[in-house]
Amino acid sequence: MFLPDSDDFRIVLTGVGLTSPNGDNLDDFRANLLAGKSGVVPFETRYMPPVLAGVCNFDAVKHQKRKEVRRGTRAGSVAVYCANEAVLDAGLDWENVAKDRVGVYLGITEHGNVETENEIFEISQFDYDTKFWTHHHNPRTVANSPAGEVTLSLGVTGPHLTVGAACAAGNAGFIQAVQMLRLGEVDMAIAGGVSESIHTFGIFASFNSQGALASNEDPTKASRPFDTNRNGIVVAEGGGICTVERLPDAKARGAKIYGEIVGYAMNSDANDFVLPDSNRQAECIRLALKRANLTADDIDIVSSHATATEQGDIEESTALREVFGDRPSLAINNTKSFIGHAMGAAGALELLGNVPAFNDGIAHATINLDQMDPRCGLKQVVANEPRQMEKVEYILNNSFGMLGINSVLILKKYSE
């Protein structure tokens, strides 16, 4: 165990790799935030008329075998994909890394839905005679899949774990790593979090049977967040993964460094199976301040979670007004109105997209709020078109799940 006054114990992200319905690069992600571009798309599932989802386009074989990608899961390939590009863009000698030391932490928010829907639609065209059922079946509805593809994929001998944590998943994969490398337990981790959400009908199912499926005439403005004419929530896939390293490993080999973890924070709501709860919004948030040894005034960008959903939106707002007030050189954005809400991966793709605003100090928009929620009334979100900030030093990312779940993790601008 390192202590807190030890430069071990500093953790810092140091190799990025995504896939998202609008990138799958964090330059091309980037870009396409800072330039208003959505990736919703009209998608068909079954037993529906058409809906919308942000779909990823990302390269299933780059990093696999065709027969690897039919072996395994979608949220597998996901993983995959974004494990390996952030390794080659760590700069990792990675042949001679101890694998042994790795350890893989990946959030999501189901696993297995979208194999058993596949295969019970199979053998329903076949009287439902379980001869036809798949012998791969079983490795690919186990909660561990998609960090276990990654090992595979990568030789990692270290431990591996999925992080079922709802939507607050993609930050609870990334908080895993920080405790796991300062309890010395690895020397390198491999975080973030994965969906493959929109390939099971259920999900689609089940938001509109609440009524909190969104539609829109035109994709790109279905997602909503804060807005007055929001209608709910456009599902998405994709994933975020990053290297994680404690400090003086990542220096001695020289890595660029994206920012460092300071704080974190997870609680429970302990109150109902969907509905949020601002009071513990705001405790989290402020547990996350506190083990940072900040204030809430040292934070420069709020990446919100709001899914588009009138509840959920009304409830952060009123957790962010508590906590931060209404200080204007504050900048809230959300990701969320450009590509949808990608579940497990959601926390992952919506730090991740905020992190270049180190260098560039722009806090991209949120897009589609033409008129903001009376009831939500956030003075400091940005709305439409970037904003240029004096300073980025500090970004706090929000996501909050299902039956209670809440995590925020802030990243700081790495200086020596």
The other form holds:
Amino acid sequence: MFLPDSDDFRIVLTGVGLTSPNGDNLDDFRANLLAGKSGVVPFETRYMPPVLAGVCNFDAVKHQKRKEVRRGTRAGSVAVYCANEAVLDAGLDWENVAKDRVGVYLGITEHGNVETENEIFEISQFDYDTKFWTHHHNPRTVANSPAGEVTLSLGVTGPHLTVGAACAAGNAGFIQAVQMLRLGEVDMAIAGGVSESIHTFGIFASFNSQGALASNEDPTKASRPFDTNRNGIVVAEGGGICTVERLPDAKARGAKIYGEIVGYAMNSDANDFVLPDSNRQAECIRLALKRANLTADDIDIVSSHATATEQGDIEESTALREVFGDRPSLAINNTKSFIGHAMGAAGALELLGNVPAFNDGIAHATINLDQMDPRCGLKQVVANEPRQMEKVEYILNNSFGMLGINSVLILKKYSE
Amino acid sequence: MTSEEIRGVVLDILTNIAPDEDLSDLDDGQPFRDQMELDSMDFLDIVMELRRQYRVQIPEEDYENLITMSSTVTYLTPMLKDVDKP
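Moving from the form predicted on its own to the form predicted together with the partner chain:
Now the full complex is given, and it begins with the chain already shown.
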């Protein structure tokens, strides 16, 4: 176990692999965030009229055989693509990495619904005779499946697990990596979050029944966090995965360092199945700041969680106003306005899309914000056009989820 | 279906199970597993696809008949002789 005064306690991101509805690598993703380009499109799902969704277009067979794609799940394909891209980006001599010292930690919102729905539909064609239920069901639906597929692809023999954390999962994957690296359980982590959620009709139908599924004649304008005319969530798929290392290891191999995770926190509302709680969210943010030895005034960009639901945006806004006040030098932005809500991948993608700000000094915008909902009343939201910042040293990333799970991560621009 | 048509059905199933492999030189007398990557889950895919496509029920004790293409076609021919080609 490494102590806080040790350099080994310092944890850095050294490789990035991602797929989002508007980009399959960090450069394209960032360019489209700065250009205001949405990735939301019409999408067909079972049993329902067409919906809107954030759909990824990565090349699944870039890092998998076609047989592996067929054998596994969409979440697995997303994870394998992103993990391999991260390893390549990290410049690792992968052949000679000690695979038993690598851990794979992937946040997920849910897993197994896609396969279960598919199989129930399949046996409905056979009078619900379960003899037609596939033998692939169990290996595809065990909860560790996406992380396990990464170990199969990369030959990792260290620990792997998924972190089930609803829509707080992207941050939770990184947090698990930080903890395991600081404990000395592993020497490298492949961590982040993934989502295949658009391939289950249930998530759309459930949000629709809840009155929380976005609709708009123009798909690119459907995801409208903080806007008065928002009408719900656009569900998206995606993945954001990083190689995560202790600083001395990264320095020893001359690694490119994207940023240092200096603070994190997770807590629970203990209040409601669905409705968020600004008090616990604010507590979570303050705890992350405290662990990072920072104050709210140190943060340059807040990457907000807001999903464009009625109450969710109001609660997060209340928490942000309470913690950060009206300080004008703060930039608050929102990635879901471009790509929709990538569920288990959301926290990871939203953090990673902001990381290039350490170099270009730009806070990407929140698009589709025509009129700030006065009940949100946030004055620092970067509306519709990117903002050139005086400095970007600290990014704070919010991710919250159902059953009252909150996660906050603080990333610092790397310096010696 | 004729034996040749049944061979085509089995080959289509194998092609779907092993999409990365070239099966054009498959030797009908040699075990599938000696000529392609075919684990136990893949093997069960053959059984399942025959069940789904043709309602053929293959009991576990008969699995040994599905070792080679020749033995598979021989085994399936009486079961599928009255089934139309898809």
